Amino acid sequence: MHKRKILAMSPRKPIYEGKAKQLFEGPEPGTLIQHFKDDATAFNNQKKGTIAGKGVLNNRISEYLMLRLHEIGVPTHFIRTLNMREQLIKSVQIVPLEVIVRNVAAGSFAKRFGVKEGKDLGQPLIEYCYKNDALGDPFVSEEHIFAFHWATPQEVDEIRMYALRINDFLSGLFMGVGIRLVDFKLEFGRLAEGDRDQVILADEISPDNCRLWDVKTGKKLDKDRFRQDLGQVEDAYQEVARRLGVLPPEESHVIAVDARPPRQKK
């Protein structure tokens, strides 16, 4: 009898680990594997926890939204889904800015300006933060961006244009399933295209970086449930996935996790 030869899987090379995701070297040049974790953090990493199945749900939600944005001409880093928790993405040079688009006063914004949470802002308002955890991701102006050479004026124009376009599209998409898009956070990266760098959408779009309220009840369906100890966090993420049609009814109560965290070198 011949013995079956067992081939050991070579460990993947870790590239970066953030609060909610890990990046590994991709199978082809210019690609990365993005792994979604169940870890949850808030208040600049002061509050930590886990949300069961969050990585699986965010993977599905972000895949769906990235594909829909691609259909309307917004370039993204998304290539394809690999499994329940992982995506193959394009490797980009991240622009060190968090781009926040606000439609409604909420969270720290409402506190900063002393306005009631839920106040409609009339038109989209864009804010920028310097992406640096050690400094607390400080708010910055376009003058700061140019002075520190984080992005060029042309790149900021493109980022602003894409942010407003994404907001317009997602606001309508979510409203169609009874959800109000209150605000959200975006990240962009540079992808070498010919003799210039193209600005494309990176990171993810999910209840982790969007504020989503039920249109009829005002119920929060996002990470604010974790931040504010509102409970039913897993249910809120599942509700968003169900309404978008990316969570089949038979999986509503049990999320099958078939992508375990990759084994690290000892």
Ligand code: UDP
Second form
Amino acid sequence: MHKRKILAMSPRKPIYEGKAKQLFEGPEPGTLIQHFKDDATAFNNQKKGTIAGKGVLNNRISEYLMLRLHEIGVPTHFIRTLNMREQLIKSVQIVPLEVIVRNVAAGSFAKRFGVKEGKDLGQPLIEYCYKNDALGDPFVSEEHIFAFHWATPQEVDEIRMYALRINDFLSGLFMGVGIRLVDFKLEFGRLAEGDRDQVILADEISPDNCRLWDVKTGKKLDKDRFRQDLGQVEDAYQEVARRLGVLPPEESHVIAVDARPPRQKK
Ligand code: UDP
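Having gone through the form predicted on its own, I am curious about the other one (the form predicted together with this ligand); can you provide its structure?
Entire complex below, previous chain first.
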């Protein structure tokens, strides 16, 4: 009798494990697979949890926004969506900066400067943090960036220009669906092009790293619902996807059945 060979699929090992995402080797050189998890953290990892279906939604939202940005000439790492939770991206050398763009005072900014949350800043404001969890992502100036060689003056110029263009475009795009883009965080990477490195947009753009408030009601539709225990966290992510038109009705059903915790009987 022939013994049937069982070909066990070896589990893929991530080459990078982040808080909300994993990176796997891509099918071609120069590519990676970005996998979106449901895990959520806040306050430098002090608060941990999961947001059911978040990975699926962020994959779609980020794909949509990266494609729209590509259309207006912002180079991004996005290549194509592979499945519900994964997208193929260009492998880049990440610039170790969190680039934060703010239109309205909120979060740590409101606290730091004693400004009331919700105050319009009049003009977009860009801040940089050094991407280093162990140090708590400290706030840095351009002087620090150059002194530590995290990026060249030319790269910082490009990053600023892209950040402002992205802010203008996304503010309008979100306003069109009744959402105020309060602030957001971007990350950029270097891609070798000929004899020069090009700076391109990397990471993700989703309610995990944007503050999004409903224009009419002021309701928070982003990760602050998780950070501040406001409830209806999954609903907020779904609402953003629905308004952007990236949540087809049958999909919302799948997420509802598949990923939501069972309702507790009252
Ligand atoms: N942000 C992020 N990752 C971080 C820190 C901030 O995505 O590690 C985003 C956050 O979601 C918000 C913006 O950047 O949209 C500004 O965040 P802030 O500096 O106010 O920090 P927070 O109050 O969220 O700690």
